[in-house]
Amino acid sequence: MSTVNKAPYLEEAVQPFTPRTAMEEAARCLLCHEPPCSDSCPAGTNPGKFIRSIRFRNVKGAAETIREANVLGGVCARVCPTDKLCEEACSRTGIDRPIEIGRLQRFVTDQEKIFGMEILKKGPAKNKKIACVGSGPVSLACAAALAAAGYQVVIYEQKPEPGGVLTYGIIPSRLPKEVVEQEIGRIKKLGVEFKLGAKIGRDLSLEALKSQFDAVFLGLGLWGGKLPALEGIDLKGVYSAVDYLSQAKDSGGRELAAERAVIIGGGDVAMDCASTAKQLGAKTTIVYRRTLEDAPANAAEVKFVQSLGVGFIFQFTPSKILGKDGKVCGFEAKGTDGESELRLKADQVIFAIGQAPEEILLSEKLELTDKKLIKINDENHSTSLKGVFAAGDAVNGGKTVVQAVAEGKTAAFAIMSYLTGEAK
């Protein structure tokens, strides 16, 4: 079973495996002739053929298989849903528990770094430049397979450090900064170029690239927040998830203490807030509108946050937020069952309720779905417009690290058909 480790916020929870642990981890592998947890990874990182490797001790072949398939190998294997997708699946399953896959590639990874392995080579130069708007994984995704292949690549990120979610939006124990900062690293050695603080929109024009590059890639996240519309909404201490977790990043935690907190939501960016705010010195508690069985966040982040000591209240909707002198001071919700009621002392609220797309002031001819999300062939990733790409949340409605990473690299080879002329 995982080690978890009740760190401050700025630390990582979940320990490493040592190497004697993680060739015993590896020994329970059934060695499957065609392993199904493999089948289960969205971007193809095949984690029976480098637990294999590890087996054999070939920790160098692990990496490459890990690396070729997945830029971002590391932080998956610390952020990706694994009880849901590759562990899940697990043959061993069936007979006490899964491998511990996400552990394992960690180790890979962690290896790659103390060795200094370099497993990414670019490829021989092509008279082509790209353009990858927003700097989060699946622009990362798409950057690196096209700058592996030889294309030039530069990067457009409205914030001052690149890394999208994984830089403001994922906690610092779960995800920390310097492993982001290695896997950026890792692509900008490709020869992948960073344009910092240009936002789309304000700084520069999609007309503007289009004309400069020869193809342009949307890989747009999801920072507008969701607020539902409550009496003291608008209260000092309410905020949504993505701007709270970006603003205890920014802050190392430093501005965001307060003595109780309640957090809104069921999944994982709940479970984040919730972590947040207890390694920030709160007396912290989830409502969620439904069950624990219902709720689509991690087992391991449920786990997680269980063992810091946050509570969980189920099945109540939020109905009122109170205050006083213009801050939070208090919350109320009613139960799912229509009789019961919930009053909570609170100094913040914290809503992980969904995130929502920023107004795309991209062109007036860039179509967009009902949800003012960006409209794609599913095919090739190509949007109205010709020569621009996309995909990511800004498409898909915001969906896990390690899909990002499969439509960031798929949504590449289009873009390569596309400039080669084998798709129009």
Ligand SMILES: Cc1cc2nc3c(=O)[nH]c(=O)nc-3n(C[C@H](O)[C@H](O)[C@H](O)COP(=O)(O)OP(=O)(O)OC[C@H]3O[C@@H](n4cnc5c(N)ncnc54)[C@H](O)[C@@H]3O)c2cc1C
Contents of the next structure:
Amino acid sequence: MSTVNKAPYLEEAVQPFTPRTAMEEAARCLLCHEPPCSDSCPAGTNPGKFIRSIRFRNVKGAAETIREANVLGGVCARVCPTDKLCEEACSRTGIDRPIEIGRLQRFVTDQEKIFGMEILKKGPAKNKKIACVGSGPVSLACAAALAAAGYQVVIYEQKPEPGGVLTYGIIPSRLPKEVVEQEIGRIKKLGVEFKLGAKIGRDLSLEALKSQFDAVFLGLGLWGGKLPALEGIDLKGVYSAVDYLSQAKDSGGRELAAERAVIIGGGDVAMDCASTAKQLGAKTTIVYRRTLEDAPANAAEVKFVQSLGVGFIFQFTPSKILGKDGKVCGFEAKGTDGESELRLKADQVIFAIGQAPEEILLSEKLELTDKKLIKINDENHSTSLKGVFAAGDAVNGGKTVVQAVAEGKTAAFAIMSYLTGEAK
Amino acid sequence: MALKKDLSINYLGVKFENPFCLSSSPVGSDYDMCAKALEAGWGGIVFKTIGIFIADEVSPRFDIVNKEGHPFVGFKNLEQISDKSVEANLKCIEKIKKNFPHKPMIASVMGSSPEEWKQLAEMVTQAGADIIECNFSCPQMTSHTMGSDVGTNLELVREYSRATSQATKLPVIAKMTPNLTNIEGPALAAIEGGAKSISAINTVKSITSVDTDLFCSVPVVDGKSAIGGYSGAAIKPIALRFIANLAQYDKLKGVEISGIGGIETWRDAVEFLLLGARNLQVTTGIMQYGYRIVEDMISGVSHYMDEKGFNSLEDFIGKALTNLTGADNLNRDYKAPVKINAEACIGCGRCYISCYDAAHQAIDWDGEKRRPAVSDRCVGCHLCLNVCPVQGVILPGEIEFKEGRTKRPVTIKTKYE
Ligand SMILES: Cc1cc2nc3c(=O)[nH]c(=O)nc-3n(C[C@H](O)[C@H](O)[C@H](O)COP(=O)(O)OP(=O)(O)OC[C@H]3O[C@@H](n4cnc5c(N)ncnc54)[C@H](O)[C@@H]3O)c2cc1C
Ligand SMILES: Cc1cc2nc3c(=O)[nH]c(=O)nc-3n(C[C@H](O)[C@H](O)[C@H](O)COP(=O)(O)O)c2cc1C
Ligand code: SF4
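Counterpart to the form predicted on its own, namely the form predicted together with the named molecule:
Complete assembly follows, chain above in first position.
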């Protein structure tokens, strides 16, 4: 008999360090010269330095290092694919296994909260106003950097809650709601104003925004769920990943119970859908067109999903969704070998095969790429519209939270030089 | 923004931007090293001891002490004083002072006769040092007119202190050895001779390990070894004791103290300050981790001051001295038996073993459930609390007064990490 992890949907799955176990882990750190971990954090969170601070008993100093570099340090501690970033670079791997950098970062940001530290301070007020569209990681990072420099920032978010994917995507057992609220609370304290339920392009035009603000930043993310053109795709019970996850998070999972769920995809989003379905009580199977080795999902996430008892079927592509009375009742797929056939009973089919930009035309003059992503000048995040900047998933096609934080910061500096007249 | 408090302090009439200095040793022995250290944030430098005698060093010259998973808790060295010419060292001091005029430079010197001490004092004064430290305490010198033997000889300490002080207008520090039972005597002799401050401690005479194949203690120098100086985290308890002895000695009232020995973190630093040191020196921590450790010292002390509402180091220098008393003055009327949090306990049984084998058989062990329970035999010695591997599982419980003693409020430690 094998053990199955019964992690509840709303509870954080990874256990935190205590001050003592954090010190034990920090004591494993080799305190390298020019720490490779620090070099491999896109947002410059500097684990080499903050772990050294833990080691030398200066947890508050560690918190300052993290927070000053990364306003979403507590979020990143939980959701970063550390196995492909800082922990992959860790020299300790040459001895046994990398330092658990993400978990140490979580320890420090948890302590920061316990100590009630307010590290980020509002800069001396500057008489310029910036609107940030969207309230995902990229806008939050951009807004925080601008506010810390003294600018007035208003965030416009179409959804009722701020946070983008943090609030409506990533599952609570990896990222509890309180953590997102705390981080956003800090940004509010910097003076950033949030206008929720305000969709630019519908409730207010981009032109109007441009006339009211000195600069506009677009951090729109990718909110168009991709669904393939298959027989049965319109049946009730078929979801795109973003719709499924945001409905689950919205209702605390209550409205999405199913008996058998099939998830299509092999990335992190597919894993999140699978754990959600499983944690909400469905017999859950992931069907992926390639092999486990090819799956882009984070190793830790795959392990977590496996520990929950989710089944994996590899090298099958969906061919048909079966329905009865307008509802899903089954799923069929064909083997990539050209011979095998698969037929599963299912009352939910969730496609996690990538996100696309939402079909919304903000302005005819806003230049897009052929993939419908926003086109920018790589040097300064400026778009084809003067005074309008963009970054994050809507520009890079969908990467990571920490990448969004990094881009949000550089975009903020680009906006500052635009406003101070240093750039065209 | 990262918090940074004003850590500046006046030591011997010289302003230090913070109390953290390199102690005299290889960590401060040439220009580039000193420049890197000062740029990293160190408040000042005690330069590697300069002598007329020029050292001719052995190879290898170090050994370390390990404890289970922790390497390098103690450090032994066989080094003597500078192996560079006096001229080269003086040039270096001059250059540092020229490029870092606001960072105090303390020149450490060692002579083997009053004449040499005088000569060295004059030369380093000329080179621009701000303070002179007399090294009375290197345990591996090869002559008894130099090194830690000098530091235990009241006559020599007085005489050399006098020769040095009379040859300079600069304030003089006497650096003491811990290789004696009583530090107050030589310290007083140094002050009588004209020294203005005492620094302590230099290294502790030691044999760290013996190679069981070569039948030779370590480091092995062509099949032989020698007793050498022990330093690093392991000697901090010894250093703190000597600092407190100096600070509490009536006849040394008002004499400023520089604390040395095992300082690695801001917490170590604060401990030395609380016991009366107003200047701090570090070697082994730097040898192990580099100059960068000063960053967390500065930041950590700043946060500590912020928490406690201190605005200056003066607010807490010596603050723990009034609570350091004779063992005969301690409150023996009560005990603080432990309480065990059975829920958080992981069932390793280490507390049971230690209490049974080394204390008062006051823990009962439920072998079935693998859980300990404290009985009324507990005397509150807290051995188990110190042995327990899980934070917060064993803590002091309710205070109990012994038969016939008057109940009154008592202060005990409740926060453990
Ligand atoms: C399910 C899922 C799981 C993921 N897991 C991880 C993970 O574990 N680790 C990781 O690093 N990354 C993960 N990612 C990727 C990561 O979340 C994104 O790269 C990141 O959120 C991008 O940030 P963003 O601010 O560009 O976009 P988003 O987070 O998408 O935020 C964009 C915001 O803009 C709003 N918006 C859009 N258009 C308008 C408009 N016209 N008017 C007003 N508001 C608008 C949206 O409502 C949204 O709130 C995951 C993504 C998903 C979907
Ligand atoms: C390798 C080495 C060389 C040292 N050389 C000197 C010296 O030349 N003069 C001196 O006064 N102390 C010397 N010391 C002693 C240190 O300055 C210091 O007093 C002692 O090491 C305790 O401090 P620590 O635990 O921070 O190292 C030396 C110590 C070491 C480890
Ligand atoms: S520390 Fe430097 S000088 Fe010493 S043995 Fe190693 S390489 Fe040689």
